[in-house]
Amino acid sequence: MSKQHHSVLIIGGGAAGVSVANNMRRQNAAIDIAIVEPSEKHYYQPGFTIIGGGAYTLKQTTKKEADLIHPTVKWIKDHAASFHPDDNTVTLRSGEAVSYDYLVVCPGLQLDWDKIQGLRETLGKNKVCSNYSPDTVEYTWECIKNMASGTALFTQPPMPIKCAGAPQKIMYLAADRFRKKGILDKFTIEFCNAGGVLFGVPFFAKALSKVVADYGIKTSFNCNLVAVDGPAQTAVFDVTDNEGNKQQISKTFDMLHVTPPQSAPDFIKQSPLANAAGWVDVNDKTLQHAKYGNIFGLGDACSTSNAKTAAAVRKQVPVVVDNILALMDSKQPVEGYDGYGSCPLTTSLSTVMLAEFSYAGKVTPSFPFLDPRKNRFIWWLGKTTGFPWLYWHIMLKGYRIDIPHRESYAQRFMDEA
């Protein structure tokens, strides 16, 4: 078994991994950095919502991984299989061991399709679609485009998931498509949410309830999808009432958009890096591992309670990079991450509600004079043009542009809510 060594080893070449590698390279040209990532394609996942809504293409969200990683960063095209932190070693699926001085763990989330009985067999046909995979997102648009009437169900599993607003974003885009065609009244649209509220931050949930009412959407809470019969176009849900009693109910559909259950990857859950819930166990402000001081985690697979979004990664990257550089300089890590995340909620094909918040659901907008509850065209331009450009050309390339966000900005709006 061969063995290679790198000063900084990064597990995962998604938004977090590539950004950390390129950001660190800009801070220090001499550090030996390697990324473990099996995929040759890199997707701008925030764009999947608008692909499903017919306002974007998969090609626009896709680039070659090789074109994104700095040429001086070694790309190890393999899967991480197991961690041996006491030996500062990671074993790859190929069997090769890679040792490190510092480890950054950011493999993203695992989509647990098989937790919903029958889903994998019918996904991508029988009007069962999902924006959560590049293999299925284009079929969402096919379903919406070709519908003239009927029942459209949109599901949301138990948290946490990537971008908590995404399950309802596509619902609003579909409803707006139907409205623009003059056929909205021919549809029954239902949001089947395993959780108990429309959105986890009450400030924005109240505003979103008005969007739901405007489209005439029915909301069903504590309603968790557990099985799908594609040919029969029937979905089965576990429903919990206010007293905690559970029952199974079936709903027929003409279109079913499924958000799959999600979790940390199995190789993380089974590792010594995981906490009891299976997430990479890190300090929520320094992003340093709770037990192993030379290991850091960021992005969707770590234990922080922030929303799992690309905007959160953008704020986490400099914290991880600076703290590793501090350790290299015999200094202590500093608390630099406050839980910031952003969710551009697409409420129509021309408007977005830009939800920004930090730990404990504190509303922390970056633009002090705009009510963050308002649906605005400018944020639609951001969603379709500005934010993708910042992702590809600023964040992934390792540049730092920080727009301050402050809780105090939102206080006057909170007082009016």
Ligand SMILES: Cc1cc2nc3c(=O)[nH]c(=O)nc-3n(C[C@H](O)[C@H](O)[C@H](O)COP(=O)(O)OP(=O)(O)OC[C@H]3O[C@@H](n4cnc5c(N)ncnc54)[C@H](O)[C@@H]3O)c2cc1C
Given for the second form:
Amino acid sequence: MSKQHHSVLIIGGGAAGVSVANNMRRQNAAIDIAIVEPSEKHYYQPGFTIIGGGAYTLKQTTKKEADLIHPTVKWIKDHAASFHPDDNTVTLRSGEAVSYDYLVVCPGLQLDWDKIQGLRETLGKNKVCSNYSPDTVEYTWECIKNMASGTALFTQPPMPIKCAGAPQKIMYLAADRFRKKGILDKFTIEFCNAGGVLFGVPFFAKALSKVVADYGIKTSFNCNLVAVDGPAQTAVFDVTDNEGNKQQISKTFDMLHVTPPQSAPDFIKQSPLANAAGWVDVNDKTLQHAKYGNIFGLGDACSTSNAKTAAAVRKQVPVVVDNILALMDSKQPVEGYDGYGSCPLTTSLSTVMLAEFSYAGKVTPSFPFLDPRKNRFIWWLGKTTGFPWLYWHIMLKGYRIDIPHRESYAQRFMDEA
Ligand SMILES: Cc1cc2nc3c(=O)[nH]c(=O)nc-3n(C[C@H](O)[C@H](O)[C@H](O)COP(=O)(O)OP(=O)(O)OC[C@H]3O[C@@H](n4cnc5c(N)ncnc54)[C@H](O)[C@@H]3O)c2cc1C
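In place of the form predicted on its own, output the structure of the form predicted together with the ligand.
In what comes next, the whole complex appears, and the chain from above leads the way.
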């Protein structure tokens, strides 16, 4: 017999988990909700890019988890360890079992630092940095700030990763810093991308290639970081040519920004909730589990093919909440999620290209009259001020503001593409 039972049990108290709990609480104050979340700190991860670029601080991206979860939502400060969906039970790392009527699974994704040989030992020193962890993001800015010349390498691992634009966003911020100091010509900047294109949505990839050219950045595709020797400042890449031939290439660097390989958390991969690739196997429109009707998944951990972003979470939350409420009311879940995700591409220290898109790379802007490929100051203000405010004060607090995004808004710009 379980010690604890909750009507709605949420695994993970990040962007998705806190938003679902607080949103559901606002819809119905009587539901018994609990969140399993081990961390005392909550990070606004989209801010990590601008910390690395020296335009934001770690303090601005960090809040206490306790201040975010509604007081009437029970916080279980532990890790979920295993799932027993046939018994409607989750076992925690402490060994305790918690049962539920409805389960929401959103523990984010796992950063696989150890897939790159030598990285763990050198990360945070020897000019090897990464925006992907709160422990290393400030070191990115230290590296950029202190460089006067040399080779700066920026890596991107195979997809999927969270915020697919983040590996290149920090590169543009670094290049703009060097330009502002009048030393850009003293640098060789190279984007070493395990994939074959600059960005997954061609509409934006074309516009980004102009940004790359403007900074004089070299792009190397199908070039996957596999090992780092920090003291020797050497990085090793698996490189595949157009004929499919593979070879290893070694590059020296004066600064290396690493985006680590990413995958579903191991405890999800090993669970009955996972699909073949390890992600929580959900319907891409209802976010209901493919096999277990009382389980939902959202955020970075789920199997949907959208861009893994907080922007996607914002659109997924009401779908999950409404569908659980519908099931409680003996109604059917609705197909409410269209794959929306967004990536504010920081193309300089004062401009952003606001990429918004849905399933199958459909360009779906929220602003009807603004060409989304333009580098704009107004969107930089969004990135540094507006979006963090929306995150902390609207999304996490469980309010709903539906800013509609439409394919039709992009049509006139498509014709010009
Ligand atoms: C460098 C960087 C730049 C980004 N830029 C942007 C951007 O510009 N725009 C944008 O929209 N998004 C951006 N993102 C992505 C965005 O932050 C994520 O997509 C979003 O946080 C996903 O929310 P989530 O709740 O699924 O995961 P998370 O917010 O990562 O939360 C997962 C939570 O689950 C918890 N957890 C882990 N394991 C367990 C367990 N066993 N049991 C219980 N809980 C567990 C974790 O402690 C964590 O609190 C960026 C991310 C990074 C790293």
